[in-house]
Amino acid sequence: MEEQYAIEVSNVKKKFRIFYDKGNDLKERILFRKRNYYEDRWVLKGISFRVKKGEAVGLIGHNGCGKSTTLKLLTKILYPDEGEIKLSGRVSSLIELGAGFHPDMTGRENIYTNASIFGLTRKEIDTRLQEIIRFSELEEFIDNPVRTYSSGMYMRLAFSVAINVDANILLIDEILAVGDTNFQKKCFDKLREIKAHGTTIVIVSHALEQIEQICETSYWIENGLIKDSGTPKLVHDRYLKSMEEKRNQQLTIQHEEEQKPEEKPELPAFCEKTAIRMGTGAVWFTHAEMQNLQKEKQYIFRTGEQIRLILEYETETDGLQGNFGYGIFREDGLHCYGTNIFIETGKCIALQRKGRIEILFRNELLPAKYFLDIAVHSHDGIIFDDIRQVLTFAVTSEKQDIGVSRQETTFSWG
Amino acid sequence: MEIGKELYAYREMIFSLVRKDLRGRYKGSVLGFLWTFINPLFQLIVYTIAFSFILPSPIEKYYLHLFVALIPWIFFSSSLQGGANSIMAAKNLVSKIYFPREVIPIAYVTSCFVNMLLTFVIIFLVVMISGVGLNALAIATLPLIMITEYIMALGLALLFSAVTVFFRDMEHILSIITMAWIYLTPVLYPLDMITNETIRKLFYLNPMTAVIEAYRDVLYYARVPEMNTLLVSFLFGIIILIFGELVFSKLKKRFAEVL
């Protein structure tokens, strides 16, 4: 391995068996000889990195992508089926906190029985004992039993303790979220600090904004293989694109699946199942639709977007005067707006036998699911028709801005 | 040779195993380690007085012909049995954290081993006030019986340990075995009880025969065991213990798989 280099991983692959349906005793192998079937599922496809010394990395990549499995050969819990795994130096992994602690011993004694797991000797621990205790903020509680210290001193302990061993490489495993506020940020402190020494980083994250912080590099995993690598915002970036990908087709298929008929029978095909309608029926809608300024049918929209909402009415009778509305409530029940012809224009509009009216809007919500309500009232406020939850849509956006709906803002400073 | 390096740097986590084992064993009872003494002395009572009165024995001071042998083979028997177990207790730390596996069985047998050196503190005594007495020379000779036995223990244990992770009937077989192995070796009686030449010479097939006589030699006789036939079996029991470790190694990449 070169000089620079703290990690080598090139082309690892790792099996696992499953079995399908696993008969361990002797009566079921034989009984049941067929049934003892099982796989090899390829969790690692051929991954390869390096890592220079005192540099931090993070792996991302949604659950069960390989992520972890990487992080547990690096730190040689498994070896890989195929490839090469080389690191240099001590390794110190903060997957499992408090390994070994045993209930009745002090938080004094713990430490000694953790610390020597990580392959620290008497006089090592020794001379970390003070940084240690003074780290996990225990002072007070470090000569009583472990069991007497609530989750979150227990945790500051361990994590105390891992952390303290000085090892050249660092495996973390998605353990930040340790003790409160402070207590995090201590931690991630103590972090930077570590590797300003000159320490390896791995960590394996969903928090991609700690990643961002910390790693120079971030590798993005998916099904057992490296999909992208780079600069961590850059990545993920794009990962977190891919992700909005994937959610968006699944919210269609699921739209498409809640579309389907089984409807009553009251409800005209154009509306939800779930829909709810009232009035006399003096007029009545034909279709409503959502579209997007090409006109095309759509149920997902960025926020910022614009909305053009098409409804089709008829009536029997002549002369009437109606006033069209629409609202939106977010599936919480929420109700996010709502307003009617009257409201902008001042007037009712005359209705004749068979109608088309076109509304559009600019969709300022963020993202989260959305039930439509339309209804067309007489201009005294007798309801023709009213339909709740006529039509359910969904709203997504690139940006992390949170609340209901967005403000344009623009920040300056001089 | 790597792996002895690698479990010389982790040698203060066998200790503190062991420490955990022996402190933790009596934790919370109210004698809490004064158990380790009170548990032998009382067993040494009820067989003086089953061997005395109740089922009277022609050798002479049997309790005490029975107890050097008894204490160093429940050593093994628990080293063998518990040790086969060690790594699938332990994992919780075998599946989450990187150690040499060979910590765990290590430490079990050491725990057992210290457990019955403070026995003999008991042995010592007893041995002393039942009118034998010590042979300066042939205590001497005690420490290589206790590694022998010690090395052949670990040896197993480490076959054992690894094979139980993927074939757990391991367990139930090897209490069936240690149940027919004491009657095997002369434990409970002497090996010059069995008439049968030919028979008598195959117990030396089994290597815990002259460990116990050796014990029984030292502890009950006074006198110098018989060196060559423990020199072979400390031979024996580290050929017992490299081929122990050769397959240990080959399973232990494993073990977090299946645990």
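Keep in mind that this is a model prediction, so the values were computed, not measured. Residue numbers count along the first chain shown, from 1. Heads up, when I say rigid core I mean the largest set of C-alphas that superpose within 1.5 Å between the two forms. What changes on going to the form predicted on its own:
- Core-superposed comparison between the two forms: CA of Arg330 displaced by 2 Å or more.
- With the core held fixed between the two forms, Gly46 has its Cα displaced by under 2 Å.
- The Cα position of Gly64 differs by less than 2 Å between the two forms after fitting on the rigid core.
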The other form holds:
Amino acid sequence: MEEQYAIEVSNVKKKFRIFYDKGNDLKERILFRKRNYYEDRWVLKGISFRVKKGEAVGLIGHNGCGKSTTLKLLTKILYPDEGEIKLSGRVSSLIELGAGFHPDMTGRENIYTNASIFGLTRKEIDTRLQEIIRFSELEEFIDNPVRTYSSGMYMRLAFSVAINVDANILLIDEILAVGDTNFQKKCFDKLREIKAHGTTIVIVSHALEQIEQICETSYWIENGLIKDSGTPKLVHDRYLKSMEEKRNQQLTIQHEEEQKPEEKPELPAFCEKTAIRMGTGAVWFTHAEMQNLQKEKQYIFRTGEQIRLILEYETETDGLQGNFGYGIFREDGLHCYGTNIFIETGKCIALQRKGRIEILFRNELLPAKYFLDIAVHSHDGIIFDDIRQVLTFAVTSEKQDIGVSRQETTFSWG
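Next, give the form predicted on its own, keeping in mind that what was shown is the form predicted together with the partner chain.
What comes next is one chain alone, with no partners or other molecules.
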């Protein structure tokens, strides 16, 4: 192992034996031994990477891709079936919340137990005890049994111990998702500090922004192999785009399938199954569709692309005035945009027995998954028909800008 590296992973493979209908006791296993069928499922199929001393790297990928397994191999909780892992220095890990804590022991007692697992002597723990307690902000509860702690308090204590054992390598698996915002910021500040002092850090997280804040390199694991690696922002953009394309392939298939009327009889077939409908029913939508400029149905749009929204409706009442509108919400609930005919023109329109509304707008949203709401109201605000999350669509982009929407920007210098 070269001196400059803290971690070397060479062609590591790991499999788990998956049993089908395995007997629960000895009698069942003897009488029904043919039930003990299993398969070897390869979680890691040959991954290799090296981490320099003092470097921080992130492991990303969808659930089940092998991220956490890789981290457990690094901690020697698991061992590879093939390949080799070399580590240089003391390893500290935050793999599972409260791992190594005894619920009936106090926080103070668990500090001694947990720190000794990481290789500290009693004397070393004594010198660090007050700093561990201070950082955890659990002075008031440190002599209470940890079974009385909340998950956030568990995380505070576990993190405080892990960063105070003078480890050369720190391994973290999703643990920073727990805890309040202020303590998360405090943890990241501490990670930057110990990284500056030469600690090597490996983080597994679905919160990509966390990795981007602290890591120099990201490794994207897919189907047990490293699919991509490099600068976190660039790797994450490619990862998100790939995930979005896969998700929207499924969405496209789902949209093309006919919805069974018994599943949600109050919603027409063009709606998402998760849609919510309300209104008096004096006017009702009979169709909604998002299209590109070639009038082809589409569910994935690029930032900057024109979107054509087609709405069809019916009413049995003559003389109604209507105000049609739409709203766009990001997957996390952020209201990105909304407008209607009255906002744009200052008036409502006369409704026909069967009518069609065409809305054309330029999509300036940045890559994410979005929901579309549609509604038609009377001139005085009575809701005729309002369908929330009527359609789902996604946005992709070739650019690397961040935020909610793209703002056309020009730089000049000289």
